[in-house]
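One chain follows as structure tokens, the form predicted alone.
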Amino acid sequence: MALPGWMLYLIHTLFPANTRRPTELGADVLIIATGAILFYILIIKGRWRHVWTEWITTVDHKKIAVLYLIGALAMLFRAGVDALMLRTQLALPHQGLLSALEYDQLFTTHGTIMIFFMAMPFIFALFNAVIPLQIGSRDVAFPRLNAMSFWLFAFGALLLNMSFVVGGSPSAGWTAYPPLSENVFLPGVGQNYYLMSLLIAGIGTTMTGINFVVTILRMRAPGMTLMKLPLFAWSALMTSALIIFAFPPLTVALSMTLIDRLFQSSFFTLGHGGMPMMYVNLFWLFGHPEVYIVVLPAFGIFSEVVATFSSKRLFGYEVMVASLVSIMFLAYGTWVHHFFTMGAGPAVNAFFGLSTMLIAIPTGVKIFNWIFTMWGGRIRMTVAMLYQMAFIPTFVIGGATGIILATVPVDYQFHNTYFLVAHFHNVLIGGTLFGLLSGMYYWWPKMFGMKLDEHQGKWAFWLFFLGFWVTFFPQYLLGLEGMQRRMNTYPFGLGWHMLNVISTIGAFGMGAAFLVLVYNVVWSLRHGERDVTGDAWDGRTLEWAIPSPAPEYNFARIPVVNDRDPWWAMKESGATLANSLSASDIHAIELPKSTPVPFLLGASFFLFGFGMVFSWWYVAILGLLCVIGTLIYSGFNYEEHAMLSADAIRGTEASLGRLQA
């Protein structure tokens, strides 16, 4: 019997050739697999109830940022997969593994998701997590917009990784430049979902970082004047301020984007007039600000970690904070160094080379800081310790062939090739991944209240800092040989055959890594080292003064701060919160209530990105109407908050042992 018109109008648009491939089916499996399991889980096991009121519908800060944590992993490990078929490819000259097109898919999702979906998502679970502890808050500013935050990136990482199984993957690379990501070029909806997905995520990327600005700036604890916040808050307040005024450009380039691909206009079709270059200084004006949005928390985070580990005041506060504020300003003035090649003239060129050689003066400051603090210090070679270590002559490097990238006609020399891939990877895993690894380890007892297991973290810890060396270092070598990146595949003959077997040797020993670490969480769940106490690592700020992990109104009576590390200062006077607190101490406290406007918020925006994608225009009009309402339902809802008891608190505070009798 034929199938009706509609039908197969439907399966040929959802399902074209290129998502029928091996690679593409077995996505599919795994998807159909997976949801049969949460099912099981959900309905027949009756963890629906639990999961809705629990997770989905919770504005908690604390709860958000375990969402946005298992979200970083599962797209760490979707892009690390993307990563290893590409090392696949190259391993060998002439490889057949991946068509042309397939790589380029691969590439593109790469380094979109390592980019958006991997280490945004994972730096504001540490935001989420320790933010609000450190300085002495019961939550966010905003809390129900924290969690619209978590919903738009969700749903718009959903949308991205549809691309895989239903309609097509995008394939113009992460930066997509114009006039590949034109539709003359790139036919399809595979960038569609590109654009979509980031201008999603990218407004709730935005309303985080006017959250963390908001409240880092008017919700201190008494005393805690902005010269007393820890590093890791100024890192996250240098960092918002970054994305406030760095996203902008990326929306206004992604939607003038879509606009070509949609409505046929020509903002970037060089063709009927457009400006390609415009696009390219819009993507950079954000792409480098970028690059120390997710730097600095890596530097927020080993800052609080090298002093606890070193059992030392963190040398040069006054210098360290003054270098996170530079970077921050000087961040806006280096992005045309990527490039360099397009013909600016050698005025431009040479002041964006010097401003990018000047950057790298505040950001050495830190790492003569960290040894400092060391020097004398009372080192405890923890895992989080040991990514710090691994860090400094890591980065290092990265920041010298960065360096080496800003002398303008050495860049002439290596742009595009495998040199600057490797600096790529050497800056933001050397920096961005090591730090939060870091800071995961650091902070877990904190989230989960058990520690992860140390020996096991210290085998994924040389699996992964052995098998980054092996994969990079190649490449350096590579990048001098004259290969380009983005290629698909190499003839013999050229000496690059035994370096991208070297490379992709060590890329498996960084998926390995990943496996040593999730064994190691799930393991810890069950049998981890218990943290009774709150301060597990003997730490220095507020965090660690009250249980793990916290209660839902992290603190009975918020704190007076009179110290640069607060709680460091209270265990040596002997007037810890547990043992000052009684019970004429304890009042009511306003919480806000739980949801669900922000899960439906970015469904309906998940269903208007939908409609756009494919062009169904009733889709995206209903899409957009349901974002209207849920909006206007939300700004006439005024109950959102309820008062939990003083003998509900004292209740919890006696049986963690922490009131007086």
Contents of the next structure:
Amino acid sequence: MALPGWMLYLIHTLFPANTRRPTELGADVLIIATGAILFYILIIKGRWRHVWTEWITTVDHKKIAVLYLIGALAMLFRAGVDALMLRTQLALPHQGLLSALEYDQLFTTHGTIMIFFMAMPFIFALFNAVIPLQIGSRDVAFPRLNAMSFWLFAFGALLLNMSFVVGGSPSAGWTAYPPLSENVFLPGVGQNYYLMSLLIAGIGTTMTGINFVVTILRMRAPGMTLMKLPLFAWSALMTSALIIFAFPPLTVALSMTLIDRLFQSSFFTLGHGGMPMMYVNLFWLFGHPEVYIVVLPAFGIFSEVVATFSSKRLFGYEVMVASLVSIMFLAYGTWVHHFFTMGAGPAVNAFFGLSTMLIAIPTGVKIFNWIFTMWGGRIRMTVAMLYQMAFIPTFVIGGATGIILATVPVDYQFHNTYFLVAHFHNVLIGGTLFGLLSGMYYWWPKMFGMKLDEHQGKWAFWLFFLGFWVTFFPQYLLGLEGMQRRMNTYPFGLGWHMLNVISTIGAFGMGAAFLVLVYNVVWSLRHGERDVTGDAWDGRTLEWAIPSPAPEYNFARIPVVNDRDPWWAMKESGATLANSLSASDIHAIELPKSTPVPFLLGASFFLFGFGMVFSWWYVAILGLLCVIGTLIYSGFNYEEHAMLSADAIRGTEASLGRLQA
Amino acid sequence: MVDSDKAPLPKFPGRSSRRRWLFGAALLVGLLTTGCGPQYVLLRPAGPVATKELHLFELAGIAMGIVIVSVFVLYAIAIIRFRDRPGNRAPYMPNWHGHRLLEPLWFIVPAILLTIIAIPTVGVTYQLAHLPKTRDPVVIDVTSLQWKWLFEYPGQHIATVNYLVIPTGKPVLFELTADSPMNTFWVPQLGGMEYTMPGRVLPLWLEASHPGLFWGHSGNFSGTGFAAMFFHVKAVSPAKFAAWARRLHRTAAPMTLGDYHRLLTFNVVGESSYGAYPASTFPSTKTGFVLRGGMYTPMHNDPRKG
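Given the form predicted alone, state the structure of the form predicted together with the partner chain.
And the full complex, kicking off with our chain again.
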């Protein structure tokens, strides 16, 4: 074939051999099919205008929440499929379903996506959906910044996922320790994708952190002192504070690796004075707070869910707040426990072992307070509550194995074994994911105006819960058998095969649970029980005091708060959705206007990132110019707000069944 | 401990659910017996380091078991007693939100349990950082390469690839470095692991208390050949060890710098032996440790370097 040289170059650069294997071709087919469906909906059915005005340019925190949720569930699917392929490969010894490189790529993207592109956006989905409503606010502090955070996440996720079919995936693990992640050992663009996508998404995450700190500190309803703040909002505040101070070290570590790779510096290289251990310190200086970034919101969700479904006040509110705050501070002081085996010396290791044990105390206190919230209540076993019920035993076991790993000399044996793998899945799934799913079922009526079907939800829950334990309990034992994480295969003679088979069966159980969950969502969107009361679960906090889904301006009249459970207290004195508002309370409201700037910024960063990944400097510079241009355009855009008239609000509220008097 | 091969299959009465019972029982027996099988290397220590670590694991496990059981009991009572069902006569206290005696209790009890773990943790951490004072160790310089292990015996002037022979009843001091991405040097039955890092030398001492054949592996992912980074450790009596080293030194061909550079190739190889090795292959380091009176001290003023 006589293709011109530049075309051959493009084909070889964009589609090297490792993107032309069956798994990648399968992904290609899926991508083309999804593209065709999108094309059909947007162009042929003409929905693009609706999608553009209502979703892409929106700055409404409730719509951004929906976008985050869609992104998170899609990424849960992607990284879940990765996990199933990994488990299939490991089911039997000497298995050759995946090559070593494919296996390495899949566990790298599994971890990276689950943490950065599943857990984080899922958390932000719930923050966006709930926090402004819970604190009685009309929006977040910086709505436009909020939309920008989302689009940076979305384009960062796109960049990372694209690596699978264009150019090749990263393959150094989600921690990407140098010198393995340097050019000498991993040439090609995979690691560049990892670095650029996390750097781009990281900007968005940091902005979200700042946004929610300001929102929670400055935009609470009158009367809501910090000690009347709902626990979920407290957890959001602590998470955001952690984000602000934890992401800079990650950015530094990733940037230095990027400079090593693209411009041949030697921060972390093998030889030339590179010090790989400095990367490890920087990474975990971020990485350990990150663990609490993803688990504190779950603690917050559980605190709301357990009080609501026990129909009882939260037990020990002050202590719950104190433990959140102390976990936030202690989280910065434990990072070395990720590498006790790097020869830091007994004094350092002992210090970090003890600091890690110390963090178990506030966490344990929370567990007892949740149990005593149920004590003397009336527990309703809804799906949201079931996830909470599963969380407590699961997280207690995960925490206990964490203490075992914090016992320094024991960690010398268990470091990087499947015992560790089981432990962190135990806390990340049993804590974070159970929490997020609980929150999703709990706040779904508020986000979408209908309940998720409880019967189907229970099926998904039980499959997920049992699948989880069948997957991960054997992995604790595999750790005791000496199996190391990230091995793409293992010999027959070590006795590891039986537990691996069981673990794989469990993983497929979790996969089945995900399918049931998707069915549950799709079915409920069409046939789910509508929520007309605005208060689907007999809730306690302010988000249940307004219609579901909340109108664009959230609160027609900003409520005055006198109680820790304000809506519960209002209901005690006879308030309902219908009678809690009168026409004279309503005045015109200023609302932020939609803008394409956040989307364009995200797209420009994507172009910049893509150019950097392939070292195509003209593309990178063009992307950077687009970023600057968009910012300048945004700077001259003075009409950021529009007024919504009092009559329009009265009309909306009347149509929602309020203002009858 | 039950021997996995000899565990009898239990017999269950009944007909309709018989097969399910049998399947469940077989699974359970399989799990329990494998729970004590010889493949549980972390529960089968073969030296003082691994034994100390196992004892600490058992202590932490028991303390955590107490926590787990007590939380589970409390939790089970709560969800059984306070479920929302018609006719539940348990007290309903919607506004009960604190208790002056209970709340401090769950600070104090976990703190006591953690202290019980913490004290020996610190003690053993310090113990393992120091070689036993009275006995001279055998020194082995370990270099992890892409994807193989090079072991050099500076006292015996021999080198091996992917296998070790060590004497029993004597501490072995491993000086660990890497001419590759990071790995960890780990022989589960002898004791915990330590990283091999380029540009640094880290110490790790282990000891085998009885003769045996153990496997070792890397604990830190280092690329596509990582899964193949197994090596064997053969523990033999000191006399046999000395004889083996002398024979190897006499009979095996010496390693040249060319041989070393061939080992640097990214590939997986089998075992091999050398009767000598060039001194420059073990990196001269700047931030490692030296032994002084049984303790590791930083190498800034290493007497060997002048």
